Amino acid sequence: MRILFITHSFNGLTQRLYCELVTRGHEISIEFDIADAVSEEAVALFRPDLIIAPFLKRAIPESIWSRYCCLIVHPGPVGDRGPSALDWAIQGGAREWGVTVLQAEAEMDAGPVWASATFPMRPARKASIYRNEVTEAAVQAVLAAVNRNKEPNFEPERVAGQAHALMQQADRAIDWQSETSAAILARLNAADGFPGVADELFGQPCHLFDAWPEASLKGEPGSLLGRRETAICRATADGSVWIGHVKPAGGIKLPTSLAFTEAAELPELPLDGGYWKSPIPTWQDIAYEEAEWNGNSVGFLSFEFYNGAMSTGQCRRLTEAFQWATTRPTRVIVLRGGSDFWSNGIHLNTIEASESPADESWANINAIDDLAEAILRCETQLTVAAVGGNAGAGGCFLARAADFVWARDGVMLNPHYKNMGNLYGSEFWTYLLPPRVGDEGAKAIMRHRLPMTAPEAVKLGFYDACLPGPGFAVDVARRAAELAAAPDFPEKLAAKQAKRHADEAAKPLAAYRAEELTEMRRNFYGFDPSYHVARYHFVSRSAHSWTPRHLARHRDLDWKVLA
């Protein structure tokens, strides 16, 4: 079918639905919900068989839903209506939730139901549940609804429901003196991603994000107990929680210690055991574990960086952690990334907040290149990138620096830089990509501004394996153990060393890096401000003023001819 997406943005859920439907042979075009007239024009140009709204912040106009079947993806179970659906569910401690695909009508979320799917809730941030459980349920429900749209005798069911109001900051407010850590975490989790919880730190108004539990530290409720790297710890009525990110009034979202220089005066609370994973819940953005099978050890290095962004300091700390991991008596090192993101490359928010964004961009890209080079030059272990979360831009190529890349089925990959002001890109992609996909394939991937699924990445030769979503971590551990215990492990390690030496003799890594950074320097310091403009709009969450042409196919000049 010819399906038009009307959506607020091309977020992860929209990307996943786009890929799932394109894979099944449907013709998809996308229009951002900028204004009624713009959406009406898109409908007139594309002449869709069906309209799907994966992510909207306002109603589809009657001029469209009265003439076309419009299916709304609502992040709530059948009967749930109104905004802030997931927020209310998390803050209220719902044990089960779901996604409903319903037809647009005059009353919000009150149209007949085409399909639905449910899932058990887990104690997690709203953004994490949305990227995982909500997305998987939405895929299931949308595919069912699309199939039913082709059934002539299918009749969607009208269901009575109860609407809830938009959650206000008054509903989210935290009483640090009387509320428990669990209650405060529920409020912070329900607001994570957007809009955050309005509060104060150091006497200044801000919104709080990125909360972590703390199992042992206690103090006067509401007081600030200390800091660890970029996060601060705040006491609750029965313990404490960590706050990783804040958005100061009138500012952008930043790591807490960067947003408030006063945080430097708090006592440092170092993590016992260094990189080793703490046995109790606490804030730890880099963690290391080891497991042994039949005398062969595997190291697992995790890096839980908020939204997958890697600042200069984080890249340097992770490089140090990786180099330390290579000194351990292991045969394989698995780079796990984070639970929701493996990596999205350089940290655009910390760059935007710096005194010189050009200089900080330069420092950040060099720091992530140092990490990629450390992985590439590792000769003591085989390395695996276990991409269990989404990855974008430089993060996709940072993963490729490992000897093997195993991706979870369901993750979304955006292995391109051009959407951020035509960045050239680094992380040794000019060395890593062509041998796997060919020169033309490399050019196609770098020009391609659309998302890629894990199966597609494997099919192209970019990544090595796509593993099922359920049990991904267990499957990765099993495969890593088999790799470490393989009888031919010494031969594999020797072959890796020989290839690296041969590649270095043919063209040193320093040469690839210098060529890439020459182009990146033009992006950062050159006359074309595209990167700086795109970064500003990205971190400021500027409203879209138009839909990019690679998404809005109906706006191609040749569309009418092609149609």
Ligand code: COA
The other form holds:
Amino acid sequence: MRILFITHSFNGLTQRLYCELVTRGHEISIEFDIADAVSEEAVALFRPDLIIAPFLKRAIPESIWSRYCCLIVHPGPVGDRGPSALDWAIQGGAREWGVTVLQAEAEMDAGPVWASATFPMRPARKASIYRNEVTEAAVQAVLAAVNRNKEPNFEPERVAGQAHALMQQADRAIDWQSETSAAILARLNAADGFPGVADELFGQPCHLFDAWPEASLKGEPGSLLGRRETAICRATADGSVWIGHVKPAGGIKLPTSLAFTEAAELPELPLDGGYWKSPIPTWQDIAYEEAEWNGNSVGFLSFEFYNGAMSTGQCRRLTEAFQWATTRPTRVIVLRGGSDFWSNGIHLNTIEASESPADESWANINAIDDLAEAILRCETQLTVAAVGGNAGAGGCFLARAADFVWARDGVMLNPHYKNMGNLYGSEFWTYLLPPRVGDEGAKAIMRHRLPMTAPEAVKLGFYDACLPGPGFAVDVARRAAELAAAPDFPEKLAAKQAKRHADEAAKPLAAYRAEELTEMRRNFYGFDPSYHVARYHFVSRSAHSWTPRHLARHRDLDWKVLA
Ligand code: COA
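For comparison with the form predicted alone, please write out the form predicted together with this ligand.
Shown next: the complete complex, the earlier chain at its head.
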């Protein structure tokens, strides 16, 4: 079928639906919901069989829904209506939630239902539920709806519904004196990643994000108890919670300690046990665990960095942690990344907030390259990147620095840099990519600018394995244990060392790095400001004013000829 997506942006869910439908042979083109006239033009050019709206912030115009079947993906169960579906569900402690695919009509979310899917809720942030459970349910429901669209006798079902209002900041407000940590976490989770909870810190208005539970610290409710790295801990009526990120009024979302220099005055609350995973809930962005099978140990290094963005400081701390992990008596190190993102490369927000974004970009790319180099030069263990969360730009190539990359079926990969103002990219992609996919393949991936699923990455030879979504962590641990226990482990390690030495003799890593960084220096300091402009719009979440040509296929010059 010829399917047009009308969507607010090409977000993770939209990317996933795009890949699933393209894989099934459908022809997809995308138009961002910018203005009714633009959507009307897209419809006229593409003449779709079906229109799908995976992520919309406003209604489709009558001029379109009255002439074409338009299916809306609503992140709520059948009968739920309104713009804050997930927010109300999380804040209200719903046990089960769902996704409904319904037909657009005059009243928002009130059209007949084509398909739906449900899932059990878990205590997590809204963005995390959206990226995981909602996305999986949306794939299920949209594929069912597309199939039904081909059935001549299928009649979508009209259901009675209940409309919920847009959640206001008054509904989200936290009373630090009387509310428990659990209630406050639910409020903060319901508002994360957008819009956050309006509050005050250090006497200044801001929105709060990135809340973590804390199991042991207590104090005067509402008071700030201390800081750890970039987060601060605030007392509640029965304990405390950590706040990792804030958005100061008029500013961009930043790590709390960067947004408020006053945080430096708070007492430091270091973690006992260094990198070892804390046995009780607390703020810990880098955590190490070990497991042993028949005398062979595997180390697991997690890095739970908000939104997968890796600042200069985070890269340096992670490099230190990795180097420490290599001194442990293990045979395999698994790099687990975070639960929602494995990595999205350098931290564009901390770069934007710095005095000199060019200098900070340079420091950040060097810090992430140091990390990639540490992984590449590890000769004491076999390394595995277990990509259980999405990865983008430099993050996709950082994973490839490991000896094996095992990705969870369902993650979205964006292994390209060009969308960020034509960045050339580093993280040793020029060393890592061509041997896997060939020179032409590498160029195609970089040029392509489109998302890739885990099965596609494996098919291309870019990653090594795609493991089923449910049970991914257990599967990874089992495979890592098998690797560690393999009778030929010493030969495998020796072969890895020999290959690294041969590669180094042919062309040193330093040469790849220098070549990539020459290009990156031009991106950061050169005459063309594209990267700085793109980064500004990205971190400011600027509204789109046009749809990129690689997505809006109906705007290709030859489309009309093809059609
Ligand atoms: N630095 C800072 N923040 C980042 C980031 C980065 N490198 N990558 C993603 N984020 C943030 C987004 O700003 C967004 O923030 P929010 O909490 O305010 O909504 C959040 O992560 C989710 O990103 P979003 O773009 O909404 O997710 P997505 O699934 O739709 O798209 C990507 C994923 C990777 C395609 C997209 O985030 C992206 O292009 N990131 C930039 C990658 C990059 O160019 N890195 C630098 C070069 S190495």
